[in-house]
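Only one chain is given next, in structure tokens, and it is the form predicted alone.
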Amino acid sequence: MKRGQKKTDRAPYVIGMDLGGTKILAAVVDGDGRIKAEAKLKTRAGEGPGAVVQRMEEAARQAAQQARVKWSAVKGVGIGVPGPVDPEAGIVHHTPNLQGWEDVPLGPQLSKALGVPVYLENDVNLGTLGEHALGAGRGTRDMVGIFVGTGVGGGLILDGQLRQGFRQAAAEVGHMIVMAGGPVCGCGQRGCLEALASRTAMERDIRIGLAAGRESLIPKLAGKGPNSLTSGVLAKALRRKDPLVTEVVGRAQWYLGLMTGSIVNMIDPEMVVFGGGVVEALGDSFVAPIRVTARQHFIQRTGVESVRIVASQLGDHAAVLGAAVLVRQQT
């Protein structure tokens, strides 16, 4: 550094945000992809889009304040949205987790409120982008992300770039049919992967087993509320070798393995990264059986183990870090 030259940040700060049905997570990210500080607020989706946008503004400013970063140093905001978006126009078309959100111009509204550029993308796409740039997928050119939680979502990296598809609807792996005439999915189709392997599907099958009189620790481990059977409860039951939970989770892993094998046969990626709430709770113990089943179904038998099937490294921060990567790519 020359005498008299001021020390500056390696790169401007950006803010990554994850908009969920229950919470808003905002994180200040530096030029090295490190989170400096974060803020969480309840979404309160029932108050309508306008109120949620105001809370997103509040979360972004709180995160900057906690990071002791002047707002003038924030160069942009990226947002992961749980549903289809128009990235160019900054419009949220609709999202099941946010009732009343139909063609909401979230990008322009929040950009006006914050005074910086705002970029939108599907949250699972951003989770995949985050893992590719800063997590398990660093250094790969072709990578698939599969996120198992309330639903099952996917993202696709080809030649080092996030691929959204012709209609911004690529990699919807959760809605690929793996059982013709199977259980009804939330999308209205039958036999989707999401209807067979999501946490929601596992909970349905566990409750069917309990109603049929199957023995299980679940009544003791989980409360009686409608949302009591969390990923953490599943993890506790599996550690104690609960027979019903072991059977149901094993069936979900088998379907995920079948789908992963098919995806590899179609795309031949270097890596498949599994994330989402279920994987965060169970780690590689959840991914390992998927890996075995997938590799049994690879059509190309040469170099089977060279296709890595791994658990996420970024956990709950995958989407916000992917949102920060998106802002840097755009600016």
Contents of the next structure:
2 protein chains.
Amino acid sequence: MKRGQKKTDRAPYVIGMDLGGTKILAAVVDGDGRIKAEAKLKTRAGEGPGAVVQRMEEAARQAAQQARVKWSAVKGVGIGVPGPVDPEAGIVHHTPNLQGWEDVPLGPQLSKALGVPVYLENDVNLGTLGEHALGAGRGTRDMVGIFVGTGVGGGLILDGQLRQGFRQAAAEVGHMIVMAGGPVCGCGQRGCLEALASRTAMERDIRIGLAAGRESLIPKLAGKGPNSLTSGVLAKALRRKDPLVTEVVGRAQWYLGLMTGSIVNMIDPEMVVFGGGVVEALGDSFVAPIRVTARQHFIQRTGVESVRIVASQLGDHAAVLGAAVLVRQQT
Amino acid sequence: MKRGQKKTDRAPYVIGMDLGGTKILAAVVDGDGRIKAEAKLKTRAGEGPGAVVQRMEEAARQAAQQARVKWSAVKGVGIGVPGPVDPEAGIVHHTPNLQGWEDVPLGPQLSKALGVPVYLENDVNLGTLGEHALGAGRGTRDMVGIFVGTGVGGGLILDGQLRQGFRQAAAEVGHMIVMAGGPVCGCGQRGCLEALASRTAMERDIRIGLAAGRESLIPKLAGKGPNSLTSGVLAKALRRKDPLVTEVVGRAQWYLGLMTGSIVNMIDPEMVVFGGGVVEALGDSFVAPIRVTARQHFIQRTGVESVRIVASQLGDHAAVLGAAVLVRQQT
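Could you present the same protein in the form predicted together with another copy of the chain, rather than the form predicted alone shown above?
Time for the whole complex; same chain goes first.
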């Protein structure tokens, strides 16, 4: 501990990064978990892993420049990756959103380029770690993070530590089954939470409604493309009380509530934190009905209110802040 | 450790008890986790908690006599209770199978009667603890126990320790939802695993089939009463390839497999152990299809075979042995 402290004094900054399908986010984070400055670059995944790793280096150096932090004051870089990783070896196994990424040694490559240690972790695990250390979950011992966006991901904090699991595969909340025989999921199975409550699932159900002639503001609010039905568009439609969107989002909230109830019945944590693009756009009004449904399903009726079910406090920065926490834990 | 060891030498025996809706089981267990002798008495829950506590005392003393163990050589008693307990205060909150049990101070009462420390825990938690310490789960770090009988219960071992949870309510596997909108459960909610895969659920579905005129051996094999469709009867019907029973049990196995997949996707343990009356009667042939379905649903495809999904090794004695382990851990 003391040795670590000394090091911190000399190199008090870490860089947290979030490697997304469309953008790379890099943030310089100080010893108090505050973001000093950040840089954003397009991922351009189509150019292949090599080019993306170069742009990640660029984003990290740009963020340091923005923060007026000398590179020698950066003690390490943490990266949230949208898929399974081998944290020990620094390898990205594969990512559904970055085509061509198969067992890429991102950690060693970026560490060589930047001259500092680089640590990887799944982005939702880091989002959970960030919320636990610096956000909604501060001070809790056991916490579950559920992130609702294009997919549904999760993270699990037990005894204050991120749980990796026996095969580094814990907290895959999106692929827990909430409706046996339900709709086919991107993973190929049926009835996963992700197939019922992700933004993708909501978009599917809204388009089914539109195709059947349901009235809705969506054709006016959203463009025509396959990714035009963003979380922001959903938020606008809800504010205007669009009946189709209200119905579809309400159903997703019901399934999220059922699963939250199931997870609480299994893990019995102190807190469940909801984050991700949908939650960021819709805020606590998205979480409130989930809370009601979840609590209805707690089998232990003692202390129902004591289990907090809340929205993320770090929003879009949960993963970069979690990445910064990861670096501090490792060095 | 050394102090504990010394104590063990002087009083090397503990008594593990299982308080069931129909019978009280007491077993004298030595320092190696071996059962020296046991005693069984009827619960006669209708006579009220006071009479049941007296019979528990009798069962404990009978077991010691059977084992030719002086009472002074008994260092403590552990009890598995079919419902939620307060382990610290030794209170049984309530049990669905023992009418009139509301906040009964079983621990203090029995401790006073027997003159030794008494420890309580939920019976499925103790079954899981027993399998982990002395049965199928020996040597695992993280293990889930799932017990299929009249209901479906569970237990969770993380980092080698029984997980109690924030509200002492962890591992309520039977009330995780596997089919949103599914059949009504005893708990009042819909689609819980218990409503789809307990012996009670199987009995319901078999009776629905019979009422609709389905051919089956069940009317010959089982009596007419509400509890006549025992696990033993199910086993007999399966051995004779009864089509209705085969279909209904197969469906229960499917749901158990889905939930096991979900639990592995969340917890990522090394092992899932199946126990309880149904598993005891049907053995590994009951677990094999569950294993296949569960593995199909693992989202992490690396190391699928490394997650062991197995039948209990301790059978009916899982809870009493777990109760003995509990006493050794506490004293």
